[in-house]
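There is one chain below, alone, in structure tokens, taken in the form predicted on its own.
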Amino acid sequence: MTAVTTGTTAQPTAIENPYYTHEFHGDYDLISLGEFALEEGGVIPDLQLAVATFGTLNAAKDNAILVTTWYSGTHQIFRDVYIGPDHALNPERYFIVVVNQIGNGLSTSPHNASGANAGIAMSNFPHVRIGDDVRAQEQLLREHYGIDRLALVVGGSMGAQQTYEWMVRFPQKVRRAAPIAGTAQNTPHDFLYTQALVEAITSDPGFAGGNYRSNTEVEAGLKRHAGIWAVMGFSTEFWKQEVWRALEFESREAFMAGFLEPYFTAMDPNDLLCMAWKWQRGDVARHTGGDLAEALGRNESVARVIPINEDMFFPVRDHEAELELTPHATIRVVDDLLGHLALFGVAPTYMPQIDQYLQELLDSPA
């Protein structure tokens, strides 16, 4: 990072990070929405969304599926695991649009804010909400592709939060919805968990108030961040049964050093914090003065709520409580010992369940 000096104040500037490139994430397009006002009062002068599409939009423009991304994730995991002719998300039948959320490192984010966005680089990046992502997605689909109604909105974890936001904010635009392993209103437990993730990063002296010169300067904090994910992202049974052995690791320590730690240490700390702030405050009841029943009652889509049975921070009971408030919704539970991070699709039994539940939904009238 170099510093731009204005008077006596050095302003942070964007930094390079080789992880956020086509080499690691494959093909995607950067599509500009121009100036974008945020719900918290900030502004992104030139919001650019990283978008990957699969399949062809039909003449009626009624075969579009929107896929929303989770914390730390990009379109890459969906391309590699969820999308294909042998899956429910079949590009031979549907036009599938995966939109990388704001702040995920590929779309406009703290570490890559340059040009028109130079004034919001790094520690100057404004707070973004789940609602901002969804408004940006709606604008993108409408203005760039001419899509006014979606055959399906689907996403996991933070992507589920975005899916619920679509169901409540734009109910007439969503025919079907499938929030996977995520809730419409974040819980106090989840808020505290995410705060621990945040503090693992910000407590590293190398973080330097968010104005480090490279993500490598915050490696210790990112490793602590990964360690907290190990405790909650995977279930107690995952560790008790040593499921990591099936992933070809010889020890628990080798799994941490060979999988979780390199996964997170490659990422940008400010980008992770941007997403964490959103995650903590995900709540569709913001639209209804705090009344969750009224908010979820707006849903008009046919919905499948899909929790994971061993998920330790979006447990099944939390999904069931919201299901009772959501019209046109039914629940299907995924059985997977990995817990929340089953979303990576590592277990061979995971995707057949997801495909079954999504295919049921896509085959249903809506």
Contents of the next structure:
2 protein chains.
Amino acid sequence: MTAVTTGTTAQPTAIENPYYTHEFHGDYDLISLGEFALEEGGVIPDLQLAVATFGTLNAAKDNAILVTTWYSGTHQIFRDVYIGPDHALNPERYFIVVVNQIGNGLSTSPHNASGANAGIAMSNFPHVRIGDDVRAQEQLLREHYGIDRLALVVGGSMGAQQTYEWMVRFPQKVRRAAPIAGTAQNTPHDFLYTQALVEAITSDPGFAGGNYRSNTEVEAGLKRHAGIWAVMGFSTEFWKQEVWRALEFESREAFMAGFLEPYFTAMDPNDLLCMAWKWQRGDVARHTGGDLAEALGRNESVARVIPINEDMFFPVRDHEAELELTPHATIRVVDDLLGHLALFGVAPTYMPQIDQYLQELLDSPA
Amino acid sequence: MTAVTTGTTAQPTAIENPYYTHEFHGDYDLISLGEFALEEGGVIPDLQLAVATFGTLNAAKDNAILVTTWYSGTHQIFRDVYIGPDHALNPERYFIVVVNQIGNGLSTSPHNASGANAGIAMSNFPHVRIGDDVRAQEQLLREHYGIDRLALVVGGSMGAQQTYEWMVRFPQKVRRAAPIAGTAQNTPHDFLYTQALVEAITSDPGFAGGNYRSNTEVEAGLKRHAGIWAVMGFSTEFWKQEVWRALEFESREAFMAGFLEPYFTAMDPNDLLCMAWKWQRGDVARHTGGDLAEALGRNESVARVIPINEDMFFPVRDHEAELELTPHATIRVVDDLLGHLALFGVAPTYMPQIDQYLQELLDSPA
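Right, and the form predicted in complex with another copy of the chain of this protein, after the form predicted on its own?
Every chain and every other molecule in the complex is listed next, the one we just looked at coming first.
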């Protein structure tokens, strides 16, 4: 990568990060959508989506499932935990397409913006919205796979935000939808929580306004970011009952140092911030001048809203409030002490619940 | 104040902070206990407790109520919100003694350690425990007022930690006890939450290892500290329902900038850290080799445990778990959307509940 200079100011350039590689993430394809205009006015000169698929698209092209990714997540967790012949997301029956969200480090992201995207590397990366991800996904599915209608859209957390965006933006293209542990309109509390995460990173002097040379220079900030996740990502009971012992750690400190901190310190700060900005502003009511009821009223899919009972920042009641505004939707609550990060599927009782709720949904006419 | 040098290393000295003055806190007395040895091994050469009293001690000296203070709190909130002829804490009937906790900025604290205490200023301040506060309070009440038994000990949050410490350490001296929104043994989640608060401050380059020259040099860290309080101190519903409008703010941002941020940026970082260290380690089971049931079993007071239903970090169930181990104790849950910071008494429905529960307790034989 070559530094481009404009006048006397060095432009930031993409940096290497070994976490965002096939070594860590296995097989996935980079599929180019070319120039992509963003809702906030920016442009990605060559948007590349990292896509992992499982199973085979049938001739009728009606067995496709779209899986969307969460903050810090990639297709890897779905491949390893959610998808398989023993799961509702069964590649022997469905063609499952996991699309890594823009900015997640595998798709086009601040840290990897090079070549045609060199001008938007690092601190120059434009703001991206949930709606941009969903438009890109729709274009990908239509142009690349010829898929016009999805048997199911499913995702957790920010993946739920994308699922709701599909329900409202492309109602005729979604037969079934399963937003897990996430809302259609981000809450003020969630905004503040995400802001605390953002500031843990940006306050690190090593962040250098986004133009650090390696994520390791922001390690202290990323560790504080992990520390705030520890407070909100798990439930109070997770810590009290020392559920981390089931993960074979001997102390809370060892769990932090061996699990949550390395999980985040491997990642790119600008990529996390790109996703955080999106998360904070997820809101389907942007389509209806702020009228959430009108927006959710556009849903035509059969929907299962799936909150987690111990979630500290996407609490059940926030899902219930939106459920009342969403036609064709029912709710199933996952019982899991881990709280929001139950999404990792660590508890042996988690996936059986998810599989049951998704299977019910897939078996229902739509 | 004069800088003392030892060899070539400048010793930190006390600093001025206009917040911790009579101008902001009204009348209180500084009462010296002289040299005070701390449980962790340190010594305060001249421990001065800032004490505000209301009402008159009767001849039998059996109408005394001790009020303990919370993290960041002083006697001011009790004077202005909790104490008065229309409240259960009625100075026309009781002699009410509010003792500011060690390190809160009014009693001997890192930022004000001068004179005999000059050697423990700022980063040199020793670790203090909840037990130190309670021993100091007991000594103060006995030596200064001749009080051997309390009609009631009451406090919220860290004040509840002190209340439990009284119940276990001095069971014969406590006739009634009312821990509000706090536990006898701090939880792991609370430890992590407090740690996030601590790191928001210590990560600020202006903190300079605790030897800043003014709290204003740590403003950025104190604002992030306020931002984390915003996430955990209030409930998700507080933000969703925009309860801050009742405080006459026009936006969430205005509420942060006009209320929560200035509340904390006025304070001293080392003082907050002194209290945070205590908070993280509050544990009455230190008296019984770690056996919480045995410790709480020592309680002889009639106790009302008073959690707040929307509290995010001292949740109701943590109170219920300890209630089962505490003889003579019953529970009353406060209904308040503000969550933990309901303690500020902002909601018009808060004090009526507190008054009812405390009045029931004060009216009960003990």
